[in-house]
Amino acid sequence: MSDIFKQIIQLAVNSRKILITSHMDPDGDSIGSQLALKDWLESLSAESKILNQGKISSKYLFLDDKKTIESIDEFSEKGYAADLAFVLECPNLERTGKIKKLITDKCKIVNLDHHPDNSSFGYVNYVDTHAGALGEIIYELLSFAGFQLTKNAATRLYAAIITDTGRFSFSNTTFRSLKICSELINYGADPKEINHQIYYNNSESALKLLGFTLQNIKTYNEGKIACMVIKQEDLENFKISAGETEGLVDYSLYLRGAEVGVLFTQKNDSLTKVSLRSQNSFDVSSLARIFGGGGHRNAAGCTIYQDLNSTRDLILQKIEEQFKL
């Protein structure tokens, strides 16, 4: 681990640009994982851009005060060139989306991850899958790299390690886990305050929206498989973005005898996102590689180039096979 923090270090102090970023349509682990490494790189007075596919939701606004995160869909600086690049949470450089574009031949990549399908193409690679969250990985990093923490940072890695580990309810959860949290506590970083910037702080819009998918879940496989969709349609309804339906997958387990949950968000006529969670031995990650996704055994994610109809059709054709096997 010291050979390969410090071989990123020398790289962060002797870049002139430097870009920030991770999967499509980030989470939690990775907002706040990003931000904290932005703030660490500010101290080395290194120019960095935090930059993704997706806006974030609104639930982790809070961690931005800067307004630091950008999209690449409003980016105008095309032919921006950054000579060091750290991508977050990607199994491989096609999950950053439209990002992957600004990643040229001269850009060394920093790869950093704590998942097991990642395929280490970075010029660094550092992907620890013992790790609970990326916060974890972020947050020895800059201990290590001698960064005196803020309450700003503590917040923004206590955030990202809580949503990743399910507020320490998955079974990614190890005393490593909350060893880092109970340290983060001591720089300041609020879990009360946290928690409800994160889970008590919805829409009315949002709420109406979960009580309709969860009023038409659906369940098969004498109901071991809970389905929820989110049609283009029903964002437009309850006029909410599609950004503030993360965490909604996780309800589908809420109900006796499921064992494993999936949400169809429909992202227009020919992509659907699929949002995987499982219990016990199934292993979601699994499935979600073979379309390109990827994830934690019990926690996935993919994005299928297919109609809504026809992508959960083949997901839950797919999940049967797998009890079966």
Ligand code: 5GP
Second form
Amino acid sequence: MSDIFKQIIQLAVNSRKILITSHMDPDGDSIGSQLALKDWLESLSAESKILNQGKISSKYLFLDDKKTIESIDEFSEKGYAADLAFVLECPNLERTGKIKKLITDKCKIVNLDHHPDNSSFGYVNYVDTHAGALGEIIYELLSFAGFQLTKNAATRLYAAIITDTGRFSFSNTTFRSLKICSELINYGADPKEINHQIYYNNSESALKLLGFTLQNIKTYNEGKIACMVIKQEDLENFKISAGETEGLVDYSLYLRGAEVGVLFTQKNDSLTKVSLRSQNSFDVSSLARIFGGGGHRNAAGCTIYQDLNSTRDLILQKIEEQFKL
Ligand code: 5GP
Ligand code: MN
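The form predicted in complex with this ligand is what I want next, because the block you gave corresponds to the form predicted alone; please supply it.
Up next: the whole complex, starting with the chain shown before.
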């Protein structure tokens, strides 16, 4: 670890323009990790920019009080001639979406991840699948670099870790996750306030959509599969954006006996987002990979270029097949 960290620090110190990015529609871990990384880079002399594709869920806006995360869709400059790019939580460059085209051959890539399907596409690769969240890795990197964490940086990393570990409840929660978070509290992270901002901050319409979705939950395979659906018209009727449904899939496993939970979100008539959750040894990441997606054993996803009903039939069939293995 320390040799790679030294190399990363050296690269950061010697670079002029640094791009920080992550996967499309970044989640809490991606957002918190990118912002904390930028806090550190700002303490060095390099210029840095966070650029992502997709919208940031409103519950994470408090982490970015200075609105430093820019969206590629609103990015007006011709390009960003970075000599170094930190790519976080991506198995490959495709997963960054349109950001990929900004990363030229002259730009060295530092690839940081905790997903097992990472393809080591960087100039430097640091992939630790034992980390519950990328935020844990960023904390260790910044500590190794001797960066004195501010309250803001600690808040960002704390948010990254609690969102990826399901507030310390998923199987990726370890001694390390809790130890780092206890240290982050020492640096000023406020557990009550961060929890409040992320989990107690739903709009009335988002809660009503949750109620509606739960009302229509369906089970298959003697209750082992819990299935939820959000149609495009539901988002329109409840007047909420897709980002506000992040985390909704987790409710599927609240059902007694459910071993696999799946949420289908209709993007349009020929595109459906699939979010998968599982208990214990059922590996949903291998299932997501069949369709070009990925993730972790118990939390994975993919996007399928088919309509909602065909996607649902296809995925349910694959899950049932996997149960028989
Ligand atoms: P979610 O269901 O919350 O969108 O994602 C759960 C996990 O699966 C996360 O670790 C996320 O990065 C991963 N994941 C979701 N969709 C995709 C995808 O299309 N491709 C890959 N490689 N990973 C995905
Ligand atoms: Mn993560």
